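This document starts with one chain, in the form predicted on its own, laid out as structure tokens.
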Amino acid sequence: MAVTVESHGTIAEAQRALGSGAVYLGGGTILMRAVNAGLVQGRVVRSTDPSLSRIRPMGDGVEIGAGVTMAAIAANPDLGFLHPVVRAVGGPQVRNMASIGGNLFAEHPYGDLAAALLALGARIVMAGGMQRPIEDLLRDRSRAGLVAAVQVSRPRDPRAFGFLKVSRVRPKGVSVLSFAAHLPREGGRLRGVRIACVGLGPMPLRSPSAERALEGGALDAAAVARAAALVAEGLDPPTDALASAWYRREVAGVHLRRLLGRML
């Protein structure tokens, strides 16, 4: 069966065109590889809606169109808190194509930006206008629908957000593990702790045990040690060509400790 590409002027039209086995083309860094390998056939749907490439301020945050690329994020001064994350994704060619919406659906071992957005508590705007927490989308991406935009708040304190990527090929290789942490402080105590990771499950997810170890206390060496010891508790790391589940579980605490140590 041949591949047929359909272009639609609005995201609403693209949403209606999906179905009957059709797949959506965003940046194409993952889908086009599958097309070239003959793994995807039939209808490919894309949209030229200008809103997909729009970045606009929104209260204390920013709304980022689903088609905005990593390179565009890296070039936008309002998104400086995400610059360390997107600059760790691939090389220039990949960043010029890979989109924020596509990263939400990237299968393991990808999804570094999705983990950062998860740590920041981003909200997802669907093609029909409905909003949902990023956790809901990541939990069942196969039936999520078409994403129009991502809304994310800027950290009030730049020191409250941190990101660390661990790869075998440096500095741009695929993640063995990556961690994103948002540690807001009120009166010297941590409130609303969120720690997200890639490599400790089949998708970007949070570490509830590490979050509980930090919530409500001061960020000090003892708290960091407790969180690092518990980060993989209750999680099920995968085994793949990059690393075994055993290895990921063994070193997860070491790398989380390094990240949190930088945020003291």
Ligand SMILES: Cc1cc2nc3c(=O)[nH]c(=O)nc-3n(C[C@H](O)[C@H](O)[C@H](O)COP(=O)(O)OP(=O)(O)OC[C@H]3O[C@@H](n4cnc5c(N)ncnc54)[C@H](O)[C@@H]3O)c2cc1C
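In this text, rigid core is short for the largest set of C-alphas that superpose within 1.5 Å between two forms. Positions refer to the first chain, counted from 1. Bear in mind the structure is a predicted one, so any value in this text is a computation, not a measurement. First, how it differs from the form predicted in complex with the ligand.
- For Gly21, a C-alpha deviation of 2 angstroms or more is recorded between the two forms after rigid-core alignment.
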The other form holds:
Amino acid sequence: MAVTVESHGTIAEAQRALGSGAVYLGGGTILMRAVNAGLVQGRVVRSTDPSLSRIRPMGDGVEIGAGVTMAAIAANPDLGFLHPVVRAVGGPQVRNMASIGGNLFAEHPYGDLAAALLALGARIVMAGGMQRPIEDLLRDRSRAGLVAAVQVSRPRDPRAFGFLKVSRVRPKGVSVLSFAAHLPREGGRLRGVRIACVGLGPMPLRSPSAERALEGGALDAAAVARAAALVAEGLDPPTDALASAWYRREVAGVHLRRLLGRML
Ligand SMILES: Cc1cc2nc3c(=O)[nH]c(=O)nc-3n(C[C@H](O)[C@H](O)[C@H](O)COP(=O)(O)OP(=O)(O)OC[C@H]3O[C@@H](n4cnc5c(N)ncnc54)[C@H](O)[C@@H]3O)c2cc1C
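Alright, leaving the form predicted on its own aside, put up the form predicted in complex with the ligand.
Below, the chain from earlier opens the complete complex, with every other chain and molecule after it.
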């Protein structure tokens, strides 16, 4: 079957067009490989709605259109807290095309930016305006629908947010593991800890055990060691060509300790 590409001037039109079994095209770094391999057939829908490539300040945070690329985030001085994350995604060609919206739907071992947004408690704005926490979207991606934008608060203390990617090929390799940690402090105690990872499950997810080990306490070497020891508890890492589940489980604590150690 032939592939036809439809371009729609508004998100609303694109959403309507998707209603009848078409697939949405963001930057195409993943989808076009599937098209070229004959795995996607029929209708491909894209949108040229200007809001998809807009970055705008919003209260204590920012709203990033779903079509904004990694390169555009890296070039935006207001999004400095995300720069280490987007610079870790692929090489320059990939970053020029890869969108924040597409990263939310990228299968393992991808999803570095999604993990960072998960740690930061981002909210997803769907086409049509409905908002949902990023956790909900990541849990149910196959039926999620069209994402219009991502809203994320800036960490009040820039040192409270950290990101670490572990890959076999540097600087452009995909993740064996990635960790993002948001560790806000109030009066010397950690409040609202969020630790997210790529590589410890089928999609970017949080580590409830590591979060519990840190929440409410001081951030010191003992707390970091406790969180590191528990990070993979209750999680089910995948085995793939990069690493086995056993290996990911074994080394997860080492790398989380490294990241949190930098944030002490
Ligand atoms: C060589 C290479 C290296 C890479 N390295 C990394 C890496 O290091 N880290 C990483 O995280 N990823 C990596 N990726 C994966 C990919 O580039 C990124 O995840 C990228 O963000 C995907 O975005 P896209 O716009 O290209 O998505 P597309 O390919 O356009 O789409 C991917 C999926 O998302 C869906 N989608 C896209 N936009 C939306 C939307 N607005 N609403 C709903 N669904 C949508 C599409 O329908 C499709 O199912 C790499 C890819 C390649 C080819």
